[in-house]
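Okay, so here's just one chain, in structure tokens, the form predicted alone.
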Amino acid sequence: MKHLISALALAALSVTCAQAGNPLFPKLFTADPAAIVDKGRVYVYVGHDEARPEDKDYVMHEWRVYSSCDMVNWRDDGVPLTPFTFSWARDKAWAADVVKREVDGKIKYWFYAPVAHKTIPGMSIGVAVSDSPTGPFVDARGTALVTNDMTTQTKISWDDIDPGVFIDDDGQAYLYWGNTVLKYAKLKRNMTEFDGPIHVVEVPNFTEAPYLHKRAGTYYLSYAQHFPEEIAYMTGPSPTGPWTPRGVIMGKNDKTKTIHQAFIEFNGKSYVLYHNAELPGGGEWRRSVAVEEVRYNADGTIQPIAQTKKGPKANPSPGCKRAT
């Protein structure tokens, strides 16, 4: 009987480890996921929600990074940077994005970070760079790439947030960002300067979190719409459209009004990362990052994505020692 119980316990452990389980990172409240795939690992960058239960606003002083070779077992890779990585920043580690790119013959990792500026009122976007996906990152410019006084489409101080960076097959990089108004600009090859003017994209019901990805020749521009937010998307033949609205693919959260998505391809499967507030004690300012597998229809449209507690099954890279 003792051996039978042990065997059953091992079998139960194997079943438990075979799927990720959402939320992904149960030890901390995390939000606003960004992700890259590099050398058989997924790196997920999150903001750390540090608000106490009685707080009534975001308290975010650092970004953290986690990685996995199988989408199930996650390694805490620590704090790659904080707002104080930028000497000109005051605070606020809000929703960032990361991309890998070779510049001047060296592979670099570029981190686009929205932070509050010390001297220019409102939110700004900085650029940090590292030789490693886990950091440490350093300020790549010494000044902000975007400041609130550069964009005048709204009167709010937080319309220059949620950067999403995309590099097309021809090497041209783009930065998308915004709250209530979606903006984009081309980036120079050095990844630290704009190559041309800032453009505005007219998107009905746009709130924030623009994210561009490409699959089978189609460009997918996803974003959070309304408030409370839901994830909607459009498709187009180029990174700048023209865009065809495709509707909602993930509905509103129960315990937080925000959601924030990022898409990746890993080992032949598609995934979306997002946040809810489903950890014990979670809420509006205490959120939790989760992941789901994404499935596409034959015409390239995205199937509706349900939030699950199980998450996706293990999808190990070759040589992944932690896969079950």
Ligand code: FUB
Given for the second form:
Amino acid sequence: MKHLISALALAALSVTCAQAGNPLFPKLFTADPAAIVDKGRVYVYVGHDEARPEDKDYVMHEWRVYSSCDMVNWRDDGVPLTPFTFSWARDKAWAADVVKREVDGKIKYWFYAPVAHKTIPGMSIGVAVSDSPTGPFVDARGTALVTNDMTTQTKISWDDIDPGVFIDDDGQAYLYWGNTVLKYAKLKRNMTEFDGPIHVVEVPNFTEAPYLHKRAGTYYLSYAQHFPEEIAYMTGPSPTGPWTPRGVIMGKNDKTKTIHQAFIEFNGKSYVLYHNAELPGGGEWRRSVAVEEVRYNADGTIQPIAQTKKGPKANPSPGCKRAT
Ligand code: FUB
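Moving on from the form predicted alone, kindly provide the form predicted in complex with the named molecule as a structure.
Everything in the complex follows now, all chains and molecules, and the chain you saw is the first one.
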């Protein structure tokens, strides 16, 4: 009996002390994290890097979702959608973003997905919707929300990627996106249409991955800058600025040039998800998602974030049912 009690105490201690361990999902190559918290559980959406070691480009045919009650133990929730969820799309499950919002009296999960368009050359952004954070998601419009011909600031075909969706406390939703040129537009309450024009934000050295979040009344617009990429951010008094540049918070990766961040508050702590290529066999197109705790200074600025192998400590969420 005494042995059983000590074993249980040890097990409890190891759960409390456990750390995520980066990369988070060791069975697959994963990239471009997006995250939401729902009913005390954190859901992380990733693109699946399926490139073979000899491939020289992204091979991404599906998004996957994982969830956790403590940021350490992860449940594989499968494939919530693929680019083929959109009948008008040709492939390329690039960096998506997800948000929860009630529309017409029902809580729904909205998935903004950059995909290659079948008939309009270039990348485009679709919107999918589900009643559950783990899907299945269905096309919410039947057409792309953004196509490459709607934006003409640059001639590249991949400037309409990397959606970052944000809903402010007053209910107004915003979609930021872009590669090379940073753009944003307001979304209507239905989450599937723009409410007004597309605006361009001039940001020196902007590459991609815009992500808007709010904390203690301050808006944070983070993004990947330069190439190889590093994570930089700006702060402002509103979701549309004016923006004050705050510099780099995470340096570039050794084995892949991209980094793609997402910020999340979970059970009283702040985290950033990002990718590197530290899983064995990793590389430019074989990336792996990781997480670190984020610490804010008293003035609201973000402390520099080191990439670690240990990851954050377990943070068991009392509101979460731990079915793994
Ligand atoms: O994963 C494909 C592209 O690489 C994403 O859209 C970018 O953010 C970069 O991570």
